[in-house]
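As structure tokens, one chain now follows by itself in the form predicted alone.
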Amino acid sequence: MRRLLAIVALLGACHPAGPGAPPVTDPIPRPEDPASGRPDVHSFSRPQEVRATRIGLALDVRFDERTLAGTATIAVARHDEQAPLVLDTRDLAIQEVEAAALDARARDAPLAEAELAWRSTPWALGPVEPHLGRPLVIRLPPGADVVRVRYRSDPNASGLQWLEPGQTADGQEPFLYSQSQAIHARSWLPCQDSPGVRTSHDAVIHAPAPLRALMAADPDPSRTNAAAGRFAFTMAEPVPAYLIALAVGRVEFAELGPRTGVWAEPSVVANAAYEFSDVERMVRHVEQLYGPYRWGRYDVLVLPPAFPFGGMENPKLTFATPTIIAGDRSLVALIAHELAHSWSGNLVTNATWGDLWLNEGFTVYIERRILESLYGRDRADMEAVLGRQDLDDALAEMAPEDTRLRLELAGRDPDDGLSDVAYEKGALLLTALEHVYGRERFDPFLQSWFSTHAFGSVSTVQFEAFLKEHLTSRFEPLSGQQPVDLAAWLDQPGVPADAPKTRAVAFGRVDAAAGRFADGTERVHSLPTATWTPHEWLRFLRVLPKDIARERLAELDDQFHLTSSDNQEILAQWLEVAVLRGYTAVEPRLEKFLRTVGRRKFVLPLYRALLARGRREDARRIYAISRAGYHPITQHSLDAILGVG
């Protein structure tokens, strides 16, 4: 409501919308319709009335600056003759807003440089509110269904990270790339932020040389000019704001198959393409499953090591961290994750960020299931035991409203969303379903809601409706299995005393281990360790007593060189393990890791075990020194978690 109002006043101003321009005095908006079960509270964009339909782009790439500047284009259908256009934006610098008609020569072609009879139009920024920014509300002539909106990013965007040299894998070239879930690409451009509002788009990109820029959008040859530092793409699958992504840095390319590979700076991307060489099996393995794969190519962008997260599943072209190059691929799990997001997510997306279970508990499901395909039952099994243990974790230290499937969100911050429950009790609701209907008949059901709703955005109210009529009102559980308390899995706190329970039998041998190892009954060198798995060592690590004397420690360090690892996922788990019993030989390589890796899934519990020690200060000035390498989400949560002003 105090957003409706604060639009209602904007629009009843009486302020030029900029130099010379008449005052904005559209009627007062109407309430959203819910159509899709529930309004986005995280847009001001009102796409019932004027949505946005297609989106151009032609920006300059400012690294001196650290600003992209240009326009975006908007063409619209207009529901509402008499309405606004209403669009998101973070701390972007407006300078000019054009409208114009779109003429049949522009219809189809690109619009991001569109040559149109382009007249100034009425414009005004609404007040900021916070997490969401400000609206830019735009009149629309008569008969005008394109806007044209003049502007500059901030140097701090949320949704973008501008990296010196000395913070890439090379240290030979800057590098940009941007970051837009939830609602981070408002600070980059001009949009209707909302899951629920999907656009095509194509853009020109000017970047400086030697540099190369890339989108989540196929490469446009006969608009593109490398040598000129100018780089066009096209979008033909609309996609909603979050997945339009853009790097631009020095990189090259590896061919993995026929409609995948590997971008990544010149020093990894070999690493990295022996790394990734299951991704053309894993494309088939899912097809198999759940229909076509729907976006042309898969490739891979390797980002420098700030990059906040495991990877990002922007539609063509993954965004990955390295820290999932172990060079013996036991970390694609993360590949298989984003790669299933091609289906749920991309493909399918949730309506708002309250369902994200949508997005993120299908992915998880999916992505074991590829797992399983490929390398066996043992290692998905695994992958869940250590999943539910994160989510068991998670829910210890989470309020109980927000350990619901269904969850709301109005007034806060979207990326408050972004938990274990939306991931791994969602999964954990699939496979509670494919256990109780069997995968003969859970997965054509799972392919049909695919194909059903490709190319749109669905909600927790869609998702019940469509199971109730093709599925559970269809079957007959199997026998000696009851049928899923749904309610239950989506509004109630906690995870149902009755979820599916996985056992990975390797586990059982790898606790007894740690039992014999923690209680001295058996020694370092005799650990049955030969065959272990990476899966195995973070299973171990995290099994260890929180009493284990730290004698224990330094033995394992001598005989398996921890604080050396190579695998930064059984690095992350063995520094964390050192630092809360008081280990203090990792300490020169713990600090070095939170100064080099930006990884949330890492550095978030490695500053929180500093300060489980009493350790603040340490925690502080770790921070002090490591906080410009990281993304602008990582520092927002240090900030909170470290209280740094």
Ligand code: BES
Given for the second form:
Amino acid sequence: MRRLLAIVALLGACHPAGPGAPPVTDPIPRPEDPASGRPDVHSFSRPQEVRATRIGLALDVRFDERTLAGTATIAVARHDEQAPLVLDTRDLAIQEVEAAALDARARDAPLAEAELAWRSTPWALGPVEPHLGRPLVIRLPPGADVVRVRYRSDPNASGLQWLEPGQTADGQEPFLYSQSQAIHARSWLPCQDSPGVRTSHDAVIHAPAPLRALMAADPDPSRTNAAAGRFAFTMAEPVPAYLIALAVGRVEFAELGPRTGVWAEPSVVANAAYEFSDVERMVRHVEQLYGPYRWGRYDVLVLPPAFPFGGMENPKLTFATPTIIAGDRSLVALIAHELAHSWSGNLVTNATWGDLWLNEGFTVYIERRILESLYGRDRADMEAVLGRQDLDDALAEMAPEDTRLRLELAGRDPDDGLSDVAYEKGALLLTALEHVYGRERFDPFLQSWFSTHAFGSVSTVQFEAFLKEHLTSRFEPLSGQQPVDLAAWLDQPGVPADAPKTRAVAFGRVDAAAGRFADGTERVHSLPTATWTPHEWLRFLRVLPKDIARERLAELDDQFHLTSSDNQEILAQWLEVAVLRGYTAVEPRLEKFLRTVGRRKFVLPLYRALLARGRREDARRIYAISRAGYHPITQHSLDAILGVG
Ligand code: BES
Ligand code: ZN
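Which structure goes with the form predicted together with the named molecule, now that we have seen the form predicted alone?
Once more the chain from above appears, this time first in line as the rest of the complex follows.
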């Protein structure tokens, strides 16, 4: 009650149709996940009272100002007639808010440019909270069930990256893309930015010629006029705000299969199509395991190299880093991963960011099932061993309480909860369950998890109940297997001692070769590399001893030209190995790499390696040149690591 009064007071204090006066000090309560009773501590919105159901975006893309400007039209369901609509925002300039009632015609039509009897309505922005931005509180007149917010994004919006032509592959045109996960959608559209709130959406995007706008949605040709720079989209399936995505650039399309394709800059598209030629087959293999693909098309958009992630599972249109284009299809695990999210994450979504393992752990597990199904057990095992090593490295560094699967993130940035724990410990738990109950039981169990919760949001509490009901209390462990101690996996730090052991036969041979090479009993020419896949190379580099002589590294480089490797995964690993051991011949390549590539997985370890060698000044000098080209998320992490800003 007190909370409600605070919001009413906030609205009372503001101009009938303008920005609010002094903001309230009472915290605005958070949406609750009804299944677990745990609030989403990362959203101001109150969907139990007023819930957004549909969004229509009409936005102008202004490269000169680095802003998106226009309107977000939001239809709502009012469960509490007295309550205002509360939206999340971050650095948005709100200009005007209007309200209306949807008429019968508007109910089925796109919302983006809906012509309704719009009337100004009172609104106010609450105080800025660390990590979260500010609530936008909107009074809803009686009978109103749709609002239209006129706004502009900030040039430094955390969820957008505006690239200069020089930062693209072709170097001719600027590029814009969004990255909304985890809570950055609010920096480019006002929304209920909680993974527990799903809306359908439509959009009209105006972009300057010769650029094309793409969204993680279906294009709507009837409302598009590409020649006039107008691009329309609809997303009929309800999705959480973190999956709303936009990109604008000079891109072309290549078909991969009947429902799959790739978008990329003109000079990249042919290589991308070659690299991803297995994607159509991948979709079929996942469908066989976990049920139909529910999103129509599956396309991949290759972004410029500043993209801070390997990939982002935007529905219907995965966004991917160009650093997976290796020329030999060796890095397509990333596509398998993003595709797998079409089930784990996009179809069935973590209700809060503390449940991220339900998205990422499931996805890594499925990713490896896809690899096994397409390329065989050895390939999947190698990926699993590399993943286990990542997990062990993370566990060694992290605070124990952060190594639980079920996380408590109140007061923290959800991006800080992002670690290999959700991914690899999560996947390991599912592997443990698979081993104990067998695939005959476990595969249908997962399939029913997805079909039961399709287009819903789920908590760890729901997983516990579903697992008990449909697997662990229904079936006995296979002979010789012990039940899985679920509570230990979810709420204890580290990895239980009886976790499945991950082994890859090929790596035994690689480890032996690395040992012999390091201690001088095997010469560089006789290393058995002829048959090595990139995974074996990665393993080799990772197990080289810390104190290996620099001459050995020089021999490797002379023989295998690692410093000029075209495989960015191998290159990044090699650069890290070299920096950590003071092999300085890589320096020019290192600097060039850090100036052009913004993928955090590569960039963060390289800066950390420089610091570990006591080279803070070099790290800062390179960062000073490179920072402007990095995504706000990468900047944020590196500012902290390097003590800048
Ligand atoms: N959804 C994630 C990326 C993400 C997670 C962005 C959390 C923001 C917050 C994506 O599916 C992912 O996991 N990408 C990985 C690649 C994968 C193969 C492990 C990446 O970018 O490295
Ligand atoms: Zn993922």
